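Heads up, the chain below is alone and in the form predicted alone; it's given as C-alpha cells.
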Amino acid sequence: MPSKAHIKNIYSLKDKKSRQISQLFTIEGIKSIKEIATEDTIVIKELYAVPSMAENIPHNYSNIAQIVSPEEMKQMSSQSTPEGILAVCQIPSHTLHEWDKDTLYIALDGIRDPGNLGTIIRLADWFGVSDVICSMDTVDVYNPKTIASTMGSIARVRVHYVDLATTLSRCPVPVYGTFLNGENVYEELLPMGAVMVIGNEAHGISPAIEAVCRERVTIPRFGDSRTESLNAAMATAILLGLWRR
C-alpha cells in the first residue's frame, strides 16, 4: 500500500517541474496501459489499480502491481473521474537519428494545446511517422492530457524537443511549411521524404521557422466557408493522408 507521501508524489507528476525532476510521468486507463505494457520503449516503474480493475493488470507487470482503494486512486490521479488503473513510467530518452531522405517527419512549432499534441502523436502512429520534432515552446508531451490523447501511441512515436529553427536549417530533406497563402497542397507532387511543419493554433508558423521552410503549402478552402483556419490536429490528419496517398 503506498504511503500518503508517495501518493502525493504521484499526484505531483501532473506538473511539468515534478516530471522533469523525477523523470517520471503517469499513464491512466486500460487501453493506454495495455499498449505501453506490450512495448519495450517505455518502462512502467509502478502500477496501481482499484479492486474492480485488478483483472486488467498486464500479466508482465503483475509482480509490481498494487491494489489501492478508490479513494487512494482519486488522490493520485490527475483525472476528475479516475479510470481505476494508473502506471508511473520512466520518461524515455530518444535520439534524433540521421535524416532519411525517404522518411516523413512531423515538426511542431509552438503547439500549446495538450489534446492537439496527443492527437497528432496518435495520427503519426497511424500514418507510420516515427519521429515528431517539437520546438521548445511546444506543450510537454508528458502532460497527462497529452498522454491520454495519444491512446497509447506514445509507446511507438519518438518525440524530440529541439531548437527547431537550427535543426530544420541543417535538415537535408525538404521542409514544407503550412501557410494560409501557400501552394494548393492538392496540386503538389509531394516527396516521400520531407519534414511537414505545423504551426501554433492561433498564430501559425513563427517567423524564425518560416525562414527555414523551403516549400509553402496550404489546404484550400472550398465553397463560401468563412472559417479562418483548421485545428492543428485536423490539418495534420489531412496533410498526412495526402502525403501517404
The other form holds:
There are 2 protein chains.
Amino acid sequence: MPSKAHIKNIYSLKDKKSRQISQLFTIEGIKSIKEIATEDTIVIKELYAVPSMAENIPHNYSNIAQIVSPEEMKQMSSQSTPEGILAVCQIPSHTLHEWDKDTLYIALDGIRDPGNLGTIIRLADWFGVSDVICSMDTVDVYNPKTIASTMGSIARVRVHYVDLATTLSRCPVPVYGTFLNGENVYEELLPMGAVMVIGNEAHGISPAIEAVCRERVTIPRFGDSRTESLNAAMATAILLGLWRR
Amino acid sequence: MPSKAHIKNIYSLKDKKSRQISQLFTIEGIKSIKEIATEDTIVIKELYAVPSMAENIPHNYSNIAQIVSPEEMKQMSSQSTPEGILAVCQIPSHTLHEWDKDTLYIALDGIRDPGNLGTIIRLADWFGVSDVICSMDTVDVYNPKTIASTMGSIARVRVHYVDLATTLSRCPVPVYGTFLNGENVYEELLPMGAVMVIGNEAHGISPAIEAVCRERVTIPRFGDSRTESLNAAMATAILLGLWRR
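Based on the form predicted alone presented above, generate the structure block for the form predicted in complex with a further copy of the same chain.
Okay, now the whole complex, with that chain kicking things off.
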C-alpha cells in the first residue's frame, strides 16, 4: 500500500516542475494504459487500480500492480472523477540522432493548448508520423490533460523538445511552413521526406522559425468564406491528409 | 434597460426548450457578433453591451443596442466570465428546397459533442460548404457552446435539422459515407456534387443512414499505427481537404 507521502508525490506529477525533477508522469484509464503496456515504448514504474478495476490490470504488469482504495485513487489522481486505474511512467528520453530522408516529421512552434497537442499526436499516429519535434515553449506533452487526449497514441509517437530553430536549420530534409501567403498546397508536390511546421494557435509561425522554412505553403479558403484561420489541429489534419495522397 | 424578468428570459436561452419556444438564441463576444452583423443572414433582435464594450457595437445595430451593467450582463450570459457583449438572435428557418448537383454538402448523423459540431461548421465555412444537414439527434447548433465554437462561421453556413434517412434517400447527388471497410479515399474520384456523411463519435454511421449511403469510403491508416479511430471533426477536416484537391 502506498504511503500518504507517496500518494502526495504521485498527485504532484500534475505539475511540470515535479515531472521534471522526478522524470515521471502519470497516465490514467484502461484504454491508454493497455496501449502503453502493449507497445513497450514507455516504462511503467508503478501501477495502481481500485478493486473493481483489478481485472483490467495488464498481465505483463500484474507483478508490480497494487490495489488501492477509491479514496486513495482519488488522492493520487489529477481527474475529478478518476477512472480507477493509474500508471506512473518514466518520461522517455528520445534523441533525434539521425534524420530519415524518406520520412515525414511534424514540428510544432509554440502550440499552447494541451488538447490541440493531444489531437496532433493522435493524427501523427494515424498517419504513421513517428516523431513530433516541439519548440521549448510548446505545452508539455506529459501533462495529464494532453496525455489523456492522445488516447494511447503517446505510446507510438516520439515527442522531442528542442531548440527548434537550431534543429531545423541543420536538418537535411526540406522544411515546410504554413503561412497565409504561401504556395497553394494543392499545387505543390509534397515530398515524402519533409518537416511540416505548425505554428502557434494565435500568432502562427514565429520569425525565428520562419527564417528556416525553405518552403511556404497555404491551405486555400474556398468560396466566399471570410473566416480568419483554421485551428492548429484542423490544419494538421488537412495537411497530413494531403501529404499522404 | 431590460427588466429582471427579461434578463431571466435571455439567460433561459441556454436551454434548448426555451430556444424552441421562442425561436431565439444568444451569441456572445465581439468577433462573433461582428460577423453576424456583417453577413446579414441572421437577424439580431436585441443587443446588449457593458459600458466598456460600447465602442464595439456594430454601427448597423446601434439603434437597438442597450447598455447594461456588468452585473446585468452576468445575469443574462451563459458564460462564467462574459466578454460583455451579447446578442439575442432569431433562429433562422432554412429550407433545403433544391439540391445543387455541383455542390458539396455535409450530413451529420448523430454528432453529440457541441465542440465537434462547432469545429465542423468552421471547417464547412473554410471549404465553402454552405449547407450542413443534421439528423434530429445531432446536438443543437444554437446552444451557446456550439455557437461560440463556430467563431462566427454560423453566419455563413446554413444548418438544417431533418429526418436524415428520408432526406438522403431522396437526394439526387451521390451520398458518401465513411466506414472502416470502405474504398480507400485516396483511390476514389470524389465528385464536386456529393453529400459527405459523418457519423456519431462513438458508433459511427447508424444502420438507417448506412442503408442510403451509395458510396463507402475509408481514410486509410498508415504505418504500424493501431489507433482505433479518428475524431469526427478530424475526419471531416481530412475529407474536406481531399475533396477540394
